[in-house]
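One chain comes next, on its own, written as structure tokens: the form predicted on its own.
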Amino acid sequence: MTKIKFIEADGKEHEVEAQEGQSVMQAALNNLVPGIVAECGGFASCATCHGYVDEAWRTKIPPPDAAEEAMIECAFHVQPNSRLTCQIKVTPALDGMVVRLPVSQTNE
């Protein structure tokens, strides 16, 4: 199992175990992480699974494709490390990854 830490905008942390091949979004949903809504079910068409991937992990995941980039532009509080967690597949290389949740995911 790969462990992923989600940190809410207020600092509350949730460390979850994720299965290889599932999305980071699905790992959050399976563990009831607040702020990951995933209204579209993981099809990169809503941005309600928006998260900030910590710098140490950005080079360990493939870059976003054009569809993900277009959807991120529609999200609130976008940063250079913004990603749709539905588009990140869990691999053993991501063990310990940290994903921070934008304030817009939990407070708006």
Given for the second form:
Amino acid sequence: MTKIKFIEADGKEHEVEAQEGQSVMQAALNNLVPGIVAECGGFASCATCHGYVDEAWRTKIPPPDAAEEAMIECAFHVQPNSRLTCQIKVTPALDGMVVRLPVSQTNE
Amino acid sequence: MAERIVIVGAGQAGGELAAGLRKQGYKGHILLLGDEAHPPYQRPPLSKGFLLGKVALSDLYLKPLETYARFDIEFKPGTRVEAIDRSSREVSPRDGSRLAYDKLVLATGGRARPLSLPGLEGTRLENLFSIRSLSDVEAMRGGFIPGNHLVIIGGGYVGLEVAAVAVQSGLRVTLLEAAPRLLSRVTGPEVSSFIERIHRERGVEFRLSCEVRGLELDEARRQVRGVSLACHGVPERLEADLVLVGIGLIPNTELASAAGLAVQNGIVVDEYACTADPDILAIGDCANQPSAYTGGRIRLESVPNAIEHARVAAATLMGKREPSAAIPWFWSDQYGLKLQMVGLSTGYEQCVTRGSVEHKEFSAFYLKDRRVIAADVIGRPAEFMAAKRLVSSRAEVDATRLGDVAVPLNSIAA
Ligand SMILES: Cc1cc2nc3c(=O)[nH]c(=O)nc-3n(C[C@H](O)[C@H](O)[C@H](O)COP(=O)(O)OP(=O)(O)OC[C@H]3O[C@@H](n4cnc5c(N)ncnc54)[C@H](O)[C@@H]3O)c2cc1C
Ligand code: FES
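Can I have the other form now, the form predicted together with the partner chain, not the form predicted on its own?
Then the entire complex follows, led off by the chain already shown.
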């Protein structure tokens, strides 16, 4: 089991048990973490599963592919550490990872 | 606050609402009733990755079964609600029991529109399919054998997606469409002809402006053998190993109308997802709602709408009032090519294309009164997000700059 901590924009924390192989987005959905909408169900088509990956873990996950990069580019509230959580696969190396969530997935 | 919320229909909207209520801290009882055997699942992959065998069954489930129990959501699969008693505030499932509600939410979705041909009424045919549910796909899969000839009736997104999966699986495919072009109700001619081209390149055959005249059955009247049709009055007969009917959806509104609630192309609700009965709400594909975007009423059939409508209903049930300002959007996937559509193009005056149709990377913007009311984005996901903003901002745009790829889309809304 890999523990992932989601922190909502207002500071509320949700630590969840994620299963290896599932996406970070799915781990959030399975645990009813507010703030991840995931309209497209994980196909990098909606950018409503957007999160900020804390520095310490950015190097432990593969960089975004072209499709993800393109979607992120124009998402709302983008930061340099923005990722689509549906494109990040859970591995044991991610244990303890912190993902902060934007103020909104769908609005400025 | 309500004591017990009963949700009828465990699809995308119903499942989202149950989860959304708990996310918002709802402490009462939640009962989620669905007539299918599965917990809420995603339908989009049914005509895409799941049919192709690239998405597993467990990945279709929006949440594993265990999640509902863990968050104290009582979920009953295989439970079809037959009636609503508004005076006693109870619903009755098929088993004859009665379940009390304080608030009731109808999230019943819709069912595939059947083919209506004289002489076919009530006949169950083993190789005639439609796709709405997992069990529909499971039934059809057996016919997905290389070399088989699949005839698809209806050139909407679902029909086209199935056509793409079928040719990739080695079937021969002929698609019949009544209108002179594909996707005619939802997109402009530029995109229609592009879509037709990518399918033709892969070997899909089309009959446009096509009238289906009848199905030819085997002697036992259990299987379709052929489809007779006419294109521009010229009759033709096609042999068929299997037939898919994809001619739209009928919203499941019967429960509501039998209970005396207003139904007009969907269950009529206000901007807070409420019917005229303050204890009954309706959301998702089955509901007809006011739209801030069009200014009129609409019934949408899309996942983003189901999610957004569930959010509105959750707020209402929590005693808040949060009408939606969301812009409708939709996506499709054919041959791995990503199509993203935002807004509704009905009534557009001008179509501006940007990018290269040749290279399968372009966007079509639909303009009305110099404003972008809708866009179809093909193979350019970064533009999709920008297009969404253009549609929602309602800003005036310069058509020449919009069509010029050298001008960044973000800078176009002046
Ligand atoms: C093949 C296919 C592909 C699609 N592709 C896309 C896509 O790419 N993008 C997109 O945005 N949308 C797509 N959609 C549309 C999307 O899936 C729907 O808009 C969405 O599922 C609507 O959610 P809903 O909850 O309103 O209805 P549904 O998901 O249909 O759920 C309604 C549920 O209620 C049940 N029910 C009905 N009556 C009763 C009753 N009396 N008692 C108990 N249960 C009942 C139904 O069986 C069903 O399980 C697709 C749909 C299909 C079928
Ligand atoms: S869920 Fe849609 S992009 Fe991640």
